[in-house]
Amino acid sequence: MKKKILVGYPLQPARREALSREFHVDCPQTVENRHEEIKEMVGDYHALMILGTSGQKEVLERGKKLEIVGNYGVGYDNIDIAYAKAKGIAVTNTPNSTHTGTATLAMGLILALLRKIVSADRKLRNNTHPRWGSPEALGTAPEGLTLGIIGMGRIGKALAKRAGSFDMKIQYHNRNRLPIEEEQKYEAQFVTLKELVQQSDVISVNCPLNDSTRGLIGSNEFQIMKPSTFIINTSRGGVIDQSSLIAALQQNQIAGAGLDVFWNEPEIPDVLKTLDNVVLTPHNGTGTVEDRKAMFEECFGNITAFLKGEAMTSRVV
């Protein structure tokens, strides 16, 4: 009998048919109601491939036959890891196919803020742009600025590589310091979190969300940043205290923010939508056709390898 895999979002018929040659593959019918559909369907499946919040206990406890949950993304704070571990359910993620796209988006947010690309576009469309060439319209060149990277994993390293091509100076803070040869490769200097916050012209948050990083950047950190500092978050909204970020922007404690993630997604505070020095994207770090295809292959590959008793490329528990 074929093992049953539930993919947590609608599949194109051709792909579903191809996957079903070896496994029994199903999926919800709609994007909008997929969470509720998954809750109703999961009880009879051996594997669940999820996107979003469908890895919480209320879903997992209905999966009486579940052997593995594959997360369609590198972060797995959307999965109740403790419950999965207690029930012997394996959990995998996709760290090998997400870092380049996310790093590219982070670099894009940096350039958009420094060169005022989004605010200029908005003002031109609304006929509110200042006189062409006026000092108010001038941005900041990335060359020579110090980029502070919080979390020097795959994404942080990929961002350092991109920023280096713009002649930015790289410093980083990590739970563990990188080997000297890696620091030399990326021309990156290890510093304390306080030093990074105080010294950086641009700060990029690239660490995972967990108990030690929740609210890592808050009012104390914003108070010691330079007023010319820009902060970028392509990690998880919870790493930055959102109310403190809003206060820092309103009080001109920092120069601006580029945000791909938020505290309570998909809700975004209205005030963030009104500020010219804020660029917003909808949790879209891997939002390219190429990235999503690679993520699917990695995630589905992990699931099928597990069900066949073969080695997986990544495993959380």
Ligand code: 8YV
Contents of the next structure:
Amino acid sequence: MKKKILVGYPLQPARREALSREFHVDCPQTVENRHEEIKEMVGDYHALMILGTSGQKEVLERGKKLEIVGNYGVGYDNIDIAYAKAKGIAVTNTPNSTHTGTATLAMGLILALLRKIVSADRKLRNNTHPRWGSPEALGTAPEGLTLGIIGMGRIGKALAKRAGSFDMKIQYHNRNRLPIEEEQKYEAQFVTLKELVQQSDVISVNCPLNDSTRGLIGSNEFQIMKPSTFIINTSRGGVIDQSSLIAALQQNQIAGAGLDVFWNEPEIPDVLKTLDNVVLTPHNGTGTVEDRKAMFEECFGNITAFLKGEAMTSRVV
Ligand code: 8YV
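Please show me the structure of the same protein in the form predicted together with the ligand, now that we have looked at it in the form predicted on its own.
Following is the full complex, with the preceding chain placed first.
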């Protein structure tokens, strides 16, 4: 008897075919209603592969036969880890295939803001761009600016590497300080969160969302940032307090924001769309053909290994 896998998103035919050689594979019928469908279906499956949703207790408790949840992504704030652990359900994620793409997008947002790439494009399209050389058309050179990275895991390190090639100075804050050899490798200096927030010209949020990082950046932090600071978030919307960020942008407490993640995705507050110093992307850190393929392979590699009793590359619990 083949084990049964429920995949939380429509699968490309080739991938479905590959999986079907070893497992019985099903997907929800719709993308919009997939969470409800998964909840209805999960009782019959040994493995669940999910993206960004459907790992809550209300789903897991219906998974009477569930042995493993494979998260198609590195961040697993969508999964009730404590409940999974208590029930003996394994959880895996994809840290090996998500860091380069997310770091590249963060670097892209930094450059887009510093060099006003997106706002110039918008102005050119509606013929409102100032003449060549006007002071307001000029951006800021990245060289010599201080980049403060909050969360120096794989994504933070990959960003440090990229920013280093633009001669940015790197400082970071992390739950645990890195070993000295790693700090030397990334030319990164450990600072307190307060120092990072006060001193950085660009702040990039790269930590996971959990109880200790929810609302980590709020009005107190925005108040001590320099008015020339840009903030980038490619992690999870909840790490930055939404109303404080909007207020800081509206009151020119900071220079701008590059946001790939939001508080209640896929919703994006309308006010953010009206601000010229904000660059928005649709939770697209891993939005390349190559990254999504690697994530698929990592996620299914883990599920397959688990169901066959083999070692997995990344197990959360
Ligand atoms: C995914 C991500 O696209 O890896 C993550 O944590 O945010 C993205 O790579 C997202 O998780 C979709 O499930």
